[in-house]
Each structure stands twice: as C-alpha cells, then as structure tokens.
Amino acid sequence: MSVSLKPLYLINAGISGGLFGAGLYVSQMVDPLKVLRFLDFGAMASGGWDPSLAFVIVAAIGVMFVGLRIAGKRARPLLDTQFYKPESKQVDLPLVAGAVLFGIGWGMSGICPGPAITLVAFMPQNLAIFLMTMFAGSLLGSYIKPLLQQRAPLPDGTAKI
C-alpha cells in the first residue's frame, strides 16, 4: 500500500481525522464509563444497560454503506490512483486471536484506540500508560501474527507444523 502525499489527499485526511475526533468526543465514546455501560449486556435485565453508543455504530455503518456503493461505481478514488481493498476475507486464527485480544483490552479499559488518541488532547494521567502499552502491544502483535499464520490451517484442512 502506498500513501499519496498530494495536497488534496492530505487536506481530506485532515478533515476526516477532525470529523472522527469530534464525533468520538461529542458521542462520548472517549468516556470509558459510557463505553463500559454499553458493553455491559448483563445489565439489560436491570435496566442499567446504555444502548446509546449503538447509534454511533449504526451511523458509521450507514455512511460506509453509502460510500462503498458510490465507490463501487467508480474506476478509482477521487484523490488516489486505486482502491485499497482487504487482501483476505478469510476468518482465520490470526483474525480470531486478534479480535479476542482487542475485545479483552477494550472491555478492560473501556477505551479503544481511536478514542484513546482523541483523549491525548486532554492528557488524563493514565492515558500515557495506556498509549505506551497499546503501541507495545501492537509491536508485540507484529511478532505474534506470523507465528499464528504458520499454525493456521491450510485450505485443505491440514496445519503447518
């Protein structure tokens, strides 16, 4: 994947990042307690569950759905030379393991990476520790992923040893 450094591309990246950060803050996705109340499905019976963050997810899916429909009718993006699509649609061991690890981290802290970076502007004391360990975990993941791919089953159902 290459990154274009054309001015319009950079301006678009800046506007998109600004909208994303503002949206995270306005929707309160930067508030770990709000996120944890959303993730606490066990509180549904008692009425303590907060479903309001589902609107953020639904809005994001709606925007992406429309964007993908428009992109599908174009030969190339407006500000780049090609579309960058996922290389794999396969649900494999690295994907499942990464999702589980991400979910554990998100559930424990109530902060996912986007909101964590948004919170840098406000610098709560524990955020520096969170960000340093998040980047360390990402680096560790880059070493673990090749090991998981070696153990993942081959298309014929056998596994590499």
The other form holds:
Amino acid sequence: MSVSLKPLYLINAGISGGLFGAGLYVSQMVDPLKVLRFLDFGAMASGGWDPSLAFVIVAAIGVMFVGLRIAGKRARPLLDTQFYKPESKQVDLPLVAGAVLFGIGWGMSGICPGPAITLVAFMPQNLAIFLMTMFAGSLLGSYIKPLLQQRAPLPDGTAKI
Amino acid sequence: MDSFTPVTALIGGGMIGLASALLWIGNGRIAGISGIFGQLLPPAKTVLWRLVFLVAMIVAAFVAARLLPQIGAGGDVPAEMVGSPLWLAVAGLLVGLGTKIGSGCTSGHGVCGLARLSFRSLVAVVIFFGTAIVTVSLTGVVS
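Beyond the form predicted on its own, can we have the form predicted in complex with the partner chain?
Now the full complex is given, and it begins with the chain already shown.
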C-alpha cells in the first residue's frame, strides 16, 4: 500500500465500521434479547418467535453479494495491493469444533462479536466481563487452533486457514 | 418494542451488507468482526485500520441511538444482558474461543462467507445456528 493512499484506506475502514455499528443498532441486533428471541425456535408454536434476524442476514448477504459482483475480477481493491481472500476451502476439525463452541456461547448470551463490540456504546451491566473473556478466548484459540490442525492436517499437508 | 421488526431488520441488514461491500471493494478485507478484533492481539501486523473500524462501530451506534431514538433498538437501548456474571463469562469465553478456532462468526461466515458462496462458511453457519438454537432451547434463557 502506498503511503499516499493510507488516509483514504483508514477513512474507508472507518466508514465501513460506522455503517456496520449503526446497522447493528437499526436492526436491533445490539439487543441480546432480540437475538435470543430469534434463536428460541421453541416459541414458534406459541407465536412468541421473532424472525427479524433472518431478515437482517438475508438483506446483508444480498447487498454484499452485489458488492462482490461490483468488485468482480479486479486484480486489487481500490486502496490496497491485494484482496485478502480467505484461503482455506476445507471443512476441517477446527471449523466444526469452533462453530460448535461459538454456537453454544452465542445461544447462552445472545451476543456474537459484532454486537459485543457495539454494546460498548451503551455499556450494559456485565458487558465488560463478556468482552474480557471473549478476548481471552480468542487469544486461547490462537494456541489451540494449530493443535487441532496438527491432528487433522489438510490433504496437501498444509494447515492454513 | 414490537417483537417482529421486518422493516428496520431489512434496513439495518442492508447497512451491514453495504459496510461489508465497502471494506471489500476499498480495502480488500473481509468484514468479519471476530477476525478484526482477534488480530488486534499478538502477533498482530495491521492494527490501525482494525482499531479505526471497531471504534467507528461503537461511535456510530452511539450517535445513531441519539439521532434516531425512535427507530432501531431505541435511544436508551434495552440491551439487557442475559444471565449471571459467571454465565456471561463462560459465554464470552466460548464466543472468543469458537470464533478463533472456527475462523469466523456471524459476520465473517454468515454474511461475507455466504455471499461468497463458500461451502465452508455454509457448514459453519449451519452448525453455529444449530448449536445456538439447541442451547437456547436447553437452557431456557429467554423465558
């Protein structure tokens, strides 16, 4: 990345982050109870189920899908030298184990990482506890993940994610 | 607050999608929040844009709540945390650990991964939605 582009690079990151946080507020996904009412499929029969989260994710995917088509086959993004595309295509042990653990934590609290950060704007009670253990979990995961990959190496012998 | 809010859900979701598209087209980065904060920790390389992104998330939500208290989550967001401090500590640990090991969360796998038609992300999304739904059902945290 050339130095002259750096301010624009950071400004774009700021605009993107701002839209993301405001979107979490507008969609009410900052409210853990709202999220839990979607995950509470048991309430479908009684009419207490809230399908809003499905609308949030469908709209987000739809707009991002168009964005990806606009980026198309360009060799590089507007403000950097390369697209940082996720490299792994493998459904491996870390992916599955990680998704299971994340799902349990999300179901216990109604909080996934985006809202966890955004909730700092509203400082509900006990948020600091959640944030601290979330960061600790992420740090711990960076040590555990390579161990899981060693147990289940990819077919080509690499272990990259 | 009404329990079902399709209009603000679609608008807010569209904003999240637009945020993800801007970050991809401009900076070539996936807007996966677990990845963005997870790589603030050592051995981090590109910290500044991640900090700018995360601080902007917080500031924009704060401003939106004051400018638009009648839409979205409401000016003084209920944002009730569910469960005891110990319960939330365990939940936070699992969220941080799981998203790190599984390389993504609701935004990285759920929004960006599915929009990229990634099979890997589809598997992750089905699993974490599945275990979250089962967890809510088993723990009865909502009711």
